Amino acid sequence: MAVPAKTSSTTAWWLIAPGVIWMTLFLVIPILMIVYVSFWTQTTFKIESTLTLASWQQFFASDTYITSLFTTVRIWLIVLIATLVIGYPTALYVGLFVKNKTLSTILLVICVIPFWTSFLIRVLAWRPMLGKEGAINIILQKFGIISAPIEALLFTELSVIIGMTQIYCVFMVGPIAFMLGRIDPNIIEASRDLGAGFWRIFRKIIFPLSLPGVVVGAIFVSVMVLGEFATASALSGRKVNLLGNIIVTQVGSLKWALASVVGVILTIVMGIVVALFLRIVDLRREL
């Protein structure tokens, strides 16, 4: 017996209603409130609901804030490339070369093990590794690779990039390994039978089929890196200011309007980045 179209439509609305209500209450309304507060009048000791562009003008007129915006984008690009360069070969091995599914699952779990500890502990653990008398400098000196400690490893932009790459690399590995695991081995075997070498198979088959996983991983990494503030504070000695650090500072100073301006700009940047990635692959069709 066919279900009437009206009944089917009503059922569909009831099914999506909880999600729509949740997203409206905890995503749409808060974002609209942040946009609204960004136009409030901020004085030294108080904030008023009188609408003004003063906070927006203050942001774009400040070299410090503009520099933080470009620093955030630059570090995001570097970390994104670093996680892809490190994560893709790892995912390729786990998802394609490891034939045993149990072993493949174990390897993925090993990648996730660091997340069993606190995020802050994982960040701070890099300090004794990267310091002048840290493990990395000691090992490099012991093997005669360097004659003096490398000071640039800690409390610099490099240390922030190293920490973020290690922390977020697993978010690139997981989606790519998942997509690689879905590739039919018979397709690769047929390509080999037809005389195709590994690099041609990779270029024509493996990478295109794994591209949705790359896009998903890139979105995960991008959203988290663009919103970062803790890693920069802990590993740069507050020498590297990201947009997230400015938001924390302004909120701590009770400058809600300027913090909202930075939040809106950061949200716009994230939205543009995600939209660009979604134009590469139609995830609804591929996944």
Second form
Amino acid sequence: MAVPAKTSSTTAWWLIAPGVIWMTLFLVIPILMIVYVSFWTQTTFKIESTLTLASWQQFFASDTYITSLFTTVRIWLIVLIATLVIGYPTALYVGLFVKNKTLSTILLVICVIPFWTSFLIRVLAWRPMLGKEGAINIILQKFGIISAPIEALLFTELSVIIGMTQIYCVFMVGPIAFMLGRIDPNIIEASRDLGAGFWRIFRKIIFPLSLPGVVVGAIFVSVMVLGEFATASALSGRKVNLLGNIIVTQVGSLKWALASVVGVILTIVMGIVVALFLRIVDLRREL
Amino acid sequence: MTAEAHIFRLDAVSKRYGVTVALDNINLSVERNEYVSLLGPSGSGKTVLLRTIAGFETPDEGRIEINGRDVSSLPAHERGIGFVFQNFALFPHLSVADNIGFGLANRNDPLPHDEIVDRVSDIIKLVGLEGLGARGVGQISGGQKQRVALARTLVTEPKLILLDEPLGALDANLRGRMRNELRAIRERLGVTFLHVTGSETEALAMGDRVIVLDRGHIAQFDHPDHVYSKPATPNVAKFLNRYNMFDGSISGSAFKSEYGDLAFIQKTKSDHPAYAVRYDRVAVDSDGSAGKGPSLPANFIASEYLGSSIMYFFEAIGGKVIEVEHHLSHGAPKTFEPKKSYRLRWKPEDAIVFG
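Right, and the form predicted together with its partner chain of this protein, after the form predicted on its own?
Starting with the chain above, the whole complex follows.
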């Protein structure tokens, strides 16, 4: 069997080669470069490859930067929970309660339709919704629920959270609906026949079987929210600064070393988050 | 007979999907402690009937009684029945023991943990799954999955278990073994099994009684030997796959077919005239003359060796294939020449005639 074994390993190598080359050129080398540049010496107008810890010290000595690290983590957690709370029931409906496969596909496509417009327009569209004289305030006033407009709706952390939840929710719905759609309806009938009520079936059968979808959705949402900057700058009026916003500002003023430090920290945070999620389920086995 | 002698009874049950009639005025009662097989070709409504008894489908009309209680409006889990799915429908994320204990642990009044463990280990022994309790259901064989599916239902102690083509997902060898086991397990527990199958051999081999379903109504409900030797309608004879069937009409004491007048002795009342003769009741005569009794000329095509018997295929006028079964215990197989004409004959008393 030596010859076929050799052939198959050669074939395997050729199959993974494009991926390996691509990942090396555009992922591994850039990450190493960022780590390297984060130790370079930054002066006002130029950057030199002399190694120093100065940029790292600058980051950890600054209240602004540390605060933005915590803001990033806080907003990520809130958005993650919000997308899960809104996304799971939606996915449950689309993936499990809608028996008609065509209808459930149509519903999923409807979830994706907002993505046919540009990201920036989707974010900016929240301004006329949430503003002092925006749609929500006008409606609430018309119905006499409030007498003065709620100003906290726009240019606050709340508006950033609302905007992000709306934009990223579909990334939670998709994978969960996919996993739920794969559950054999006979399994649910069997558990009902064995006497389990709806909540028992949900807790013991449906939720565990959809968990891989939850984990994949959570990874999608987490990676995107942690790297976010556009929603924060468009909807917070520059009051909410995420790590992504700091990178944009620093790159804008040609402070490559500090931008690299923030980039490395962000990558580490994402790495930890993804690793934690992957501990929940063995995705390779489940998918 | 009192109502308590019946485990379940259907009273004028009908079910339609749009214009298609899936179940047409079904009246049926099955006794306790009985193995009943439900035979029908695909589309005859057998799965709908099973799912209606289980409570997964609601009938449009009629009444369903289980254990002397009207359950027509009750959901599946309040009917006190067990259901074994064709694809087993095991919970893929749970172990064998957790699958089996699911019903006891998750019903509205869950049993205490210790009692669940005891009952699960008892049933694991009963179905022969010792030592596999901790395995995931993805790590066991098809036959073992079948046992888990059965054990999961048996442990909740239903009086009636409905099995939807339970052997369909198994290979031929395993199917034979599981047949015996299903019967043995049922006898040990004294519950009633209603076993849906599309295989006539399975239905006849397993059922104490056999229900034959034809386009939404019950064509015959009888002991397997009666179904086999005295099919009630031409379609039942056709489903059994053991009869040569001829079209035609009755005229006086003969059956007029395209092969001439075929003699018979008894006839069964039916709307559709047909003449049937069992494969193993046909004899092959190398003498081509008509002679006495019903017979017809046919050309030999091929033979098929089946171990205990041999099947001969002949082609009659008009291309109709006629099968003849020769049991090897009745003598050595004969050899026939392909394309040569022979005469197939049988005794008039072996003919089953509908009309």
